[in-house]
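Quick heads-up: it's one chain on its own, the form predicted on its own, in structure tokens.
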Amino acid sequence: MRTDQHAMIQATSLSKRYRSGHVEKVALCQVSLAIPRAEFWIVSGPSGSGKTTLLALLAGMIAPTEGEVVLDGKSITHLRDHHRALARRNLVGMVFQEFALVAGMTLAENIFLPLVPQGGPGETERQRVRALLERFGMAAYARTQVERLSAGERQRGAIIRALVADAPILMLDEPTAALDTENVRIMVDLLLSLRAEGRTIVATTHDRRLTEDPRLNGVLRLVDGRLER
């Protein structure tokens, strides 16, 4: 596969199949896309179209059928689980759909929560993460337990957990599902804001607050598994 120098997410033909039974069904089918450096990218489509299981594997998360991945020049779809475990806590944040976090926990124990494999945060990360609340105005709830912040917040500090091990590349997924639209105007200045810093940015969404926000770099449209041209 021929690497686009440009890019910082690179997929090629990829596919993803799942068989239950005698029954095969085709989740995603010859994607090829290329993300450059510092923009923010769209994956639209409706519910059931593959837009979760494309930014799965384009996190890592799980292997294609067919086809590969490339993030920053390197090739992740080959490697060994914990390669690519690596690879992917190294260069990609996610923020989940449902946010991900964990009930009883406060704010800045879910936040520290992806470093707990390495041992936990070190100086820098902390002071990564007093200057990420600060920034998104979290700093008084950062010992809150998560149940009792609102979406909004939920959806903030699911961010800056995703932003805590400072991955060049940060996915979401549906992430304004849960949201009002004033609540989707501060996630998107404050995306903006990281793209402007070098961070790229794929969310997925049939949001049109969002796949229609003149700002972005793009949108690509899934359409029960493939992309339309």
Second form
Amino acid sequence: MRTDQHAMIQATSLSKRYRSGHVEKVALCQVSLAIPRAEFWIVSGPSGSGKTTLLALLAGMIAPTEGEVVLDGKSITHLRDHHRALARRNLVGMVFQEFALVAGMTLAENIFLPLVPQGGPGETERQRVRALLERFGMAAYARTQVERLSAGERQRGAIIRALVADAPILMLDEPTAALDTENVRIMVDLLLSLRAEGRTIVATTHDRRLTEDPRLNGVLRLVDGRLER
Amino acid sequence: MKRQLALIRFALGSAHRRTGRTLSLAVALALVTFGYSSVLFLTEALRSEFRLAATALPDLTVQSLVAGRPALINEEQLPAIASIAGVVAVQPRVWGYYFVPAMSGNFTVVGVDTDAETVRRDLSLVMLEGKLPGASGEVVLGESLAAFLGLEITDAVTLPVGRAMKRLELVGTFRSQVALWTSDVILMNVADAREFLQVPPGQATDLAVLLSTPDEASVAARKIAELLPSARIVDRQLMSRTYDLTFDTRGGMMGGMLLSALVSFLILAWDRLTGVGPGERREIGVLKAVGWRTGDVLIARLWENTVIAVYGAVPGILAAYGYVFLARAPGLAEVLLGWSSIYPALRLTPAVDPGQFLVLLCLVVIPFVAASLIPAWRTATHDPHGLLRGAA
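Show the form predicted in complex with its partner chain, please, because up to now only the form predicted on its own has appeared in this conversation.
Zooming out: every chain and molecule, the one shown earlier first.
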């Protein structure tokens, strides 16, 4: 297989099928893509088109039925669970549609969660998080329990968590689903500033406020698990 | 180390976040630990009490049996026993139980020959206060018994002897590591003891035989049995083993009964732990999605349940200690002591064997912590995407 030397995220003939008894459901079929470093791409499509499945495959959260995913030049498809978890921690920062913050924990505790298995945050990570909290206007909420935050605040918290390990790739699932126009603008500005720092960003959405934004690098459209060209 | 500390901190936070689950498991664990610890503490304390008491027994005790029951023994047998090779001394002993109807309690009356140098020496080692009983009417009590009766030295008490009353003056108190002795023993001179217990001159409760080589007690016992075919000869070492066996058996029976409680607890624990709810599944999904490995999730869960085990087991053990050694194990002591009632109430000397904690660890804590790992492992091996979407 030819590997695109400039692609930060590369998928080749990616398929995902789910089996339920004797019935097989095709969630994704032969998807190939290459997203260059420091670009911001959107994966759009109607509900059930396979956007979230594609994102989960690209992030190494599930294994494909067929095909391969290469992140920053390293294939993550055939890694064992142990190494795939490390790839998720070190290469990909993931922001989930419902933010996936742990209720009962403060925002700071949630942000530092990825670092717990390696002994918790060091001084470098603390400084990085302090700077991100300031930059995202969240410094005042560090010790607030996440269930007390608004949707916009929780999303910004989730983005900070995705950046805590300084991963070069940021993936967001339906990032504008719970946001008003003003918060969409704030979030896109933040994401563009992250792209300017060299991060590669992929977000799934069917929100026109994002898909029609001319500042983004491109839009991939998924329909029934296949990429439209 | 740093990694483990971070995981422990996370586990502590998880245990506090899931207050309901933590509390219900800790309370159930505390109850089971309390039950097992109580039996273990009481068994070990009684065993050590009787073991200590057994060390003061003569090497052999010769009792006469009539109709299969202990009866007074004739002192005529003394020279014949003393002539057996290996026998150092034979001492006739006058002692027995004295029932005080007003207190509905038995006391152990022991006649001591204070003219005998060995008796003087032994008693001087345990005397707490006062002097040895010499003249008629003088008694020495164990300190617990004196305290229970509210008597101080020079106080007098009148007790019935047959149809008459006898005035006794407390001239001293003694202490002993054996709580059983200080709880119910009354020392007096041999003549008074004979009067109280109605033992005629020339007869004794039993004969205490001291041997030059206690390990050869069985040989001396066989020779005494040849001389006195109807006598019962009690070997001290045999007696210690019998006590051990008795308490092992009773402790084991109680342990067996508590097994059902342990099983119930493990079922409850299994139910609570296997029923990984949607919130917990989602949390495991989050952890895996942000880069935790299955092993990290399991270690965190292991620490979390160790925390719960400590929350449950420590209060259970402390409560059992208080129940046995401060409250005197009401309800349980009767079961382990069998038919006998000790009056005044026996206050046991705390005796805790570190091995008991190992038993507790193996029976309760380890199965609990291990039981928690299987459901956590089953959940953590799913992919994070499925866990977060609630599909796994």
